[in-house]
Amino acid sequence: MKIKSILPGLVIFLTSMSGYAAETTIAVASNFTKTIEIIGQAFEKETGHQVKFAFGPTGKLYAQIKNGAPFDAFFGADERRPQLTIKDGIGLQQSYFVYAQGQLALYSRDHRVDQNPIAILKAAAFNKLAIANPRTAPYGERAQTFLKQQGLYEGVQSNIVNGESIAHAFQYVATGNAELGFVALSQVVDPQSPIYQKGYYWVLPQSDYKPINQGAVITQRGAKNPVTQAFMAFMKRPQASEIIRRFGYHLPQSAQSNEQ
Amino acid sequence: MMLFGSEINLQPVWLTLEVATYTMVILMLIGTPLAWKMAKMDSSTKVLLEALVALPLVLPPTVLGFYLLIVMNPNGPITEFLRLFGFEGQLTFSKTGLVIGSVFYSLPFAVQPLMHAFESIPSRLLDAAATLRANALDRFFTIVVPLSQRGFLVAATLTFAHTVGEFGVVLMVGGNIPGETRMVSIDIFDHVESLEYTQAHILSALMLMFSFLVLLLVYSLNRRFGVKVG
């Protein structure tokens, strides 16, 4: 085929890509995968725009964004990494907000952690206790701090196994490799979860650990895209809030929209 | 330890080398008879085995890791099997479990070069030895092994190197326990995740140099022994 004959097609193709594309690409921390997919569907249904999500560990997403990844917005698992994008001049300060607060739950298939969690942790009569890596994952850091503050850490230290993310910690418990695990409440209450309504769980009182604030920010790239703005506004609407709560997250006061 | 002006914990490096050494030794012991059998097989069974052995090459390591997590769990078949021999404890989250996972993961890198080396030995040599009353074991060690030097060296180097570079399987079945299952690739991942880019750079540079040296070794072995075997 001659170059000339494909050229018109190519031109149309390229202009259609660079022109007003009614879509946005957003990087999202793994723990929020399910929730934001459902919000995304609602958003697409209402607006006709398209929203694409890239899921991954927050630190990896941050490294990618810092190195020019084509994301219009960034939903982290903590506040630190989204804040860092602002410091780097990539994220926009005025767009920053806390979109959800993660809740920590202790889960077990066999142990009655719903009745006497502290006694079970104190006895340490289980093979392994899965937590997310405290060095990299906020859920893991909170779990470790909780154990230390309750004076339980020494007793269970040798039973601890670290998942790379809260998803891995969950996997260790769900596959029966660890009898106990600190997981995200969102992983337990999801009706599609492999452990849904199996086993026992205990939701840690919010007063026992620092809130797991998850922050979101629009990037320089996304600021030029009206669909990104529309999606971020949608995130603050009651419809989205309802989905977020249903999946076991709290909403901080600041995340509530004034539009309600 | 201080390296390039930065504090670096080398424990994951030593652990990685340890796991890779065990894996290599076990794979040479398992891979040699398996490759020999396969080299002597008729086509249909052989094709089936070849496809099975090559699976870890195409499967994403996370898939392999996920299956290993299931079959190695405390009530899984592998653990039950090892209990027959007095094994106590748990496979997942242990060095033993990592070695078992790595053996599956690097199997094709042991079997394929060995099988090709064995196949290239002319059967008339073995027939001639047999007529001189050399038994099967004699024939293997006096004819096959010397003629397959290159295959053995390549298999050993590749299985070792492939284990050093493994990530997905370790991530899934390891549990990131310092000194037990925290291998270099995971450590680098953690450094990147926690934004400790200097440490990540240093460890990554070490890995890069190491991998390059290993490949240099493999290719120079290929050149040196190539003439002798082929």
The other form holds:
Amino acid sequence: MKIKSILPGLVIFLTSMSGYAAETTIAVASNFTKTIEIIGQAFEKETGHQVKFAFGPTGKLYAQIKNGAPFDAFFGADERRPQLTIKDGIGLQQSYFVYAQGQLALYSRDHRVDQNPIAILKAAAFNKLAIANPRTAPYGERAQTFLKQQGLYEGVQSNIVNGESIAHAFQYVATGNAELGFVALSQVVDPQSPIYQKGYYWVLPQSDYKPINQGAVITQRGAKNPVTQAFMAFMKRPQASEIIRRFGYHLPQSAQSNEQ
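Switch over from the form predicted in complex with the partner chain to the form predicted alone, please.
No partner chains or extra molecules come along with it, only the chain itself.
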């Protein structure tokens, strides 16, 4: 596509603009918070331009964008909502790409879910099991579907507490308000997290749930902002890809091919 040949050069163009500083504001799914913050820092260091992030559940961010929220780009936790912005005439079709593939994990501070996850869920000997709201958060939807497919949902349904986002679901467990929770793998492998290496987690087999392909798109508002376009190009570079992998995400095949 034409946009692919233009975007990489924008980073160099922006860094060479003496005395010029600009910014972009991007809506980002909660699960990708720490990852994109670190990528943003690397981008700002290289270009001198600022990236502001607004975090939240994918469904809620989509609703805000549809209602006119001033975001230049949208990083969802699924493909459906970013693609809906294109259908709505808000997102630019030629800018769309899958930037990461998330992994779902079962996390607990006390229960050895790393050894007997299914047995622990079947026994339901816990008070609260946190998941993100399945109506607005893709990670929550995948967790609920997994429980139903494994025949576990009815046994734990009364124990489930919904977080507004995957970040809230994680906080329930990290603060002890829930004994277990389905979270994003990125949240439990973050070396800068205060709970790093505290507790236990089990990574659900990818074959047990539909892949969590996370899509990104530039909005009509961001189309006129060269910083937005430069940041999206930066997301496809090896430096950003290494950070994405470090936080427990898979890269889509297209991104891996671009690195070779």
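Residue numbers count along the first chain shown, from 1. By rigid core we mean the largest C-alpha set that fits within 1.5 Å across both forms. Predicted, not measured: the structure shown is a model, and the values here were computed from it.
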Lys210 C-alpha shift between these two forms of 2 Å or more, rigid core reference: no
Met235 C-alpha relocation of at least 2 Å between these two forms, rigid core basis: no
Core-superposed comparison between these two forms, Thr35 Cα displacement 2 Å or beyond: no
